[in-house]
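Presented below, as structure tokens, is a lone chain in the form predicted alone.
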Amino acid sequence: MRRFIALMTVVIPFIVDAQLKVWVSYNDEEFAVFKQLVTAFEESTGIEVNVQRIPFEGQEQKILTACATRTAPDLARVDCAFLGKLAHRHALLDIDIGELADKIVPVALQSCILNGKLYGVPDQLTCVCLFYNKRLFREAGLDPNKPPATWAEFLKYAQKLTDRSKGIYGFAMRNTLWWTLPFFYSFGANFIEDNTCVLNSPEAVAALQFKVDLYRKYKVEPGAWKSGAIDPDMGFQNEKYAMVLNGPWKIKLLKTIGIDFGVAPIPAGKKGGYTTIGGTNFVIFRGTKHKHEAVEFIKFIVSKESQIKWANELGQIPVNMEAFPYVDTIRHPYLKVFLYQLQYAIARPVLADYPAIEDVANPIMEAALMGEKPVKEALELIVYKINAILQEE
């Protein structure tokens, strides 16, 4: 511990008397790390940290209920589409981390930026790629260290897989917005352009008719999105289905559980193959009296130091684009892949209520799942219900 408080030292031309309160929302794994870096900040700068604990679960009644009543923390680490609303509430203050923006990846940071000002600063990142599993692929004759490369040859592969006397399947897949953007943008397809939704482009009519056609046309896909179904995450663990979309936070439950698996970029399209991204930020809210300690807290748990420490004890993706170079690809040979795709990542819009357009856009693309509504028609209809919400804001 000695060896990395010496490493993580940080320069601060001042000493002050004052306690920063922190709410976060690791879990157990991630907040014992977490605390490693407080005790080396609190040891490098004499700036007192207490840190709360949240649940993920719940959290943005919480926060909200704490902005109303004055009372709430200094900082706290939110998800990235939570940010957007406490942005256009006014109820964050903007940060300043100077050249340090320049060294925390792109797209993250784009995601906190409102009105040109930036709102949060990304603490964790994430994108998805394709997993894979090997045993389920050499079982059908291919190459386990060649996954697809395209969406065309996905579903070769994927009709190769299924074997549905044995309840196997080449693909699953989730509903939502979210899951199904990296398909609208490696189609070539975007999401919102000027404040609009552009969801009913050809492009996007391309995109979700493949994912209607692998469930209903090829029957690759057995509707792990519904109600009730075997959802992708249990049925890859039972190794039923043999592709899944998924992230880096799956990779060590997988290796724990044995199963023999691969990551491979998303596969690409049109456009090529593209993921959205995800993540939690660390934000001030505005009624802090510690704005300057804060942003040094920040600056310090962003620091290329802190993002090598977290991400080789985590196995997790660092945001700071300084760290790439140590992170350790022996001990996390998947990382070299997560790393790959986000050169090819499109920043989350910054909107002042993302989940609601979540919740306009899934039971329509439902609809067009079930056979119950047409792919253009499902969209226009997402479009409309969509650019509703964003005229509100």
Second form
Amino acid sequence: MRRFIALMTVVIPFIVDAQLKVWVSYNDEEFAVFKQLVTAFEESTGIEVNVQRIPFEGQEQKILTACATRTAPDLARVDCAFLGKLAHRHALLDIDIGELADKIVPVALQSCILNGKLYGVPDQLTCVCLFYNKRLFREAGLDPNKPPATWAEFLKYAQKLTDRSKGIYGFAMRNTLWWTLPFFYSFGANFIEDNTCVLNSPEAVAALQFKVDLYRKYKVEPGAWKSGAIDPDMGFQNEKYAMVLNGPWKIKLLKTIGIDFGVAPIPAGKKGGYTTIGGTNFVIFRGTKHKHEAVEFIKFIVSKESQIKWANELGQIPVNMEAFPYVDTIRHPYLKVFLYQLQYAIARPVLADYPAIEDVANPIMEAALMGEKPVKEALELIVYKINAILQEE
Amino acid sequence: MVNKVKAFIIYFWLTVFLIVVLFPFIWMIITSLKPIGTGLTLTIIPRPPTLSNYKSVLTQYKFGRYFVNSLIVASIGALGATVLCTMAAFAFAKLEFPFKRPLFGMFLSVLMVPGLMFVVPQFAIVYRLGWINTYKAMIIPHLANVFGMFLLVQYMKTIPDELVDAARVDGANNWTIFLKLIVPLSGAMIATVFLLTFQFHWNNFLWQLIVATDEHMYTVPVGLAMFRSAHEELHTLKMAASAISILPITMIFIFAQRYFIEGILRGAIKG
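Next, report the structure of the form predicted together with the partner chain; the form predicted alone has already been given.
Now the complete complex, all chains and molecules, led by this one.
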């Protein structure tokens, strides 16, 4: 018997010697850094990790099929909005990362909590800020080092910057709900309270009215949100739009093309300048046999050291607040603005089907922008329809 | 004179349509020649034009591998499906056997079910068979092509039965009739079915994405999707890869254009 036990102590480690299967959808640069982190993890723990790159587009179908057939990997990196769907369908295990949870940027972590349980840990965090073209600022006689601080100032700037004869517009925006949330939030409106959508508040009406006015009344916005129009990204890159909302992911490209641009916090409304957040999270699937190892892996990825490396090599926002002081703001000057903006960020509600909510809201907001529907009426309709979706859950 | 004016008008409009149709392709080529990162600029002539996108697509991104995977899957898949379709169609069009009509009806009813419904059960089967990450998984589930069979059945029905009877009187068995009579007479239609299935496999994204978990087994459409991540799209690389990926389809169309159009039209009139 004793011999048997001795034998098992030798054998068991080999049997449980886990090979973690991880699916990720990073871009090339991110993947290169991620691979280095994985190697470091393997060396320090002896846990083997099998990483598969899957396309960002189509990951939902792939993961849902894998879940339905019990062939999901142990871990995957999924978008904020998709996490809600998986958690609501009980495809995920709740994760306990202990004290480390206090170090993660709260808004990012809250975007993974459903019914008090943590279903994912953010590995990447984004938020939006105001990008402005310094060259166009100078041409319009504005100080390129003084971006607008309030929405009122923003409007004045936009009017100065707009030169319709040259096809240059002060601002360009998107119409989706996610991109409209910074307006709602900074005007003091709330999105969802106690599982009820409250976007029909007077503040929300003022926010959407402001967007409508930018396009219809002040004509400082070209209608970049229409399908087939030159979208904000394209227009900003071609120096046709002087100001746009955008995220840290765009910085590298704009630098490569050589646009002279600045990044500023979201202009303040009644409440201040608030941003919405986005990003991705690592989740653990219910079918995993290596929960412990999977949690260790996540802890490693969001550890202070890993996040410092991640932030400095890629110029991205670290998810671990302990890494903030180590962010190389000389190498990544814009990151400073994003880190500041994060103090004024609002978490995403974890919803079963966020895309469905976008699908409902966007066409109605578009009708408001087109002048086909009064703003108040549009928002009442949006609230009514979103609440119908929320109650279904 | 009137004819000349007429011809001019026709050609004028044809040219306009040609430009409209070709524009996306031309834009694809232009974008693929732009330096990385400038994919969204509106300039028509890339400054400076570069072939680096093609180079990195083929060297850095394993696109050659995806391309070979696609070629294998699409050609074997199309060939297999065409052979099966032709044989099945011959049976349904020219032979008598028990339950022929209900069987045919059953096959057709499958056409009414959206293909997406089959994805999960098919995946479960393929997984149990241990075929994940194999060409088998990509090819075999799509070998039975009801649409292709239907197309061929309708066409073969237009071949006079007298011809088949005459062959039979001369002592030909089913096999000879099939090979010597039916196949040569339905050549255009068979080519059409081959092209359609080849194109289907070449463009198939979802299934190939699901059954391949190893990057080495990704096919062209899956590979193309890799150029898009959460917030950015590598337009120049994607366009270079797309330009390469349309080559086989373009070549097949150029060579087989005649069959293709003829085949579709015949089906339309006589079906």
